[in-house]
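Take a look at this one chain, the form predicted alone, written out in structure tokens.
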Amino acid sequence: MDLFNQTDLFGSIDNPKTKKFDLPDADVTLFEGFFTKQESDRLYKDLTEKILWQQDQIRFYGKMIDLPRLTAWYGENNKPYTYSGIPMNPHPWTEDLLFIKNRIEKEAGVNFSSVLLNLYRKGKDSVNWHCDDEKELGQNPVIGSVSFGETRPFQLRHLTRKDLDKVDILLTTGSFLLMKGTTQHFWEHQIPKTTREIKPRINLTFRVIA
């Protein structure tokens, strides 16, 4: 299957690399590039300083059991959160924060009221299949994914349609991905654990919270 149409471009700071993924009952679309190698540099010391990182915990079998990376909550005071049983109070918006939300913005055209910040410490950190599809995000939710560090396969597969390839999608440093319409209603995404020695990665998710 052809995962890309015809829109892919030499990237630049003005004019990142654009791939739109040919997917049905999907909207996905990746930026390569979307910031540069010098902000992302910046972005990522930045954020591994800074962030009031935490780690989560959940029910596995009647035991609670760490969450296989770091979390933290940020956004409009009034949008909390709740993912996999997790309840989540947002931190206010930092300095890096806004910088990031209002680039991102201006190509997804919506204001994002809150981000999810996951610490991909090692490998073995990993996030398992699911959708973002949360009462809180809406009907048809918005996802603006960007990544600064290490790079890690992002994994997509449809929800009923077996027929399809599984989709890998490599999140560079400084990339952003776009998933809009009703892609969290027909797809599922992972970020598999690899036993190879490899840096930490941020993933930051802003959503807009209804």
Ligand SMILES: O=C(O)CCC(=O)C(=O)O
Given for the second form:
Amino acid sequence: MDLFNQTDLFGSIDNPKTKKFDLPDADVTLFEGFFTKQESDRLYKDLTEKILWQQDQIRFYGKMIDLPRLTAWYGENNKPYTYSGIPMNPHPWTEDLLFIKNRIEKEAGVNFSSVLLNLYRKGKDSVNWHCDDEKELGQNPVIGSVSFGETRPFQLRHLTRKDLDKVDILLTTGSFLLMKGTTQHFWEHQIPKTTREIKPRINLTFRVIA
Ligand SMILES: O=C(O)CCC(=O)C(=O)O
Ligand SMILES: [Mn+2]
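Moving on from the form predicted alone, kindly provide the form predicted together with the named molecule as a structure.
Time for the whole complex; same chain goes first.
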């Protein structure tokens, strides 16, 4: 047995499994079971019911169409932010969001100023390839991504290195994915659609607005 294998040493529910991905030009770490099953079930239910979910639209070939997911923006009100061309007016932090934020900040070593929440209601809900590189996020954006509910694959692909394979990361309930360094400059990510019958998933991406 390899005593120094992190995955084994930190594999209990109270000590999350940690996986740092060995990717060029990126700094990506996954903490599985960062929130216990009990915490995750409670937060999934609470966020589903209490967050002010909204249906945003984007212009597509001159027509307004619904985004394939519901979203919500929470955080400090003095930090204006534009996401995919949509100006976001944040709602104030809630108790649940502060609980999650405090826990992940201990690991991330930064103070997050806002969070974008996504609710993927079904398999057809998704987010298309993009980088989180808006200039409000500073030179090297730190993105703290927390998931509750259904497991969905989070895919990463390098923007220019076509010799590198796409990376699939399964984001299970209670997981915390931390992206920092140059990740957003060199890699884009998506949550693909699936035709499978699946349950909803909530994702929270905490951001630092400079
Ligand atoms: O749902 C996810 O895991 C990713 C969401 C995302 O990339 C975003 O909101 O910028
Ligand atoms: Mn993103």
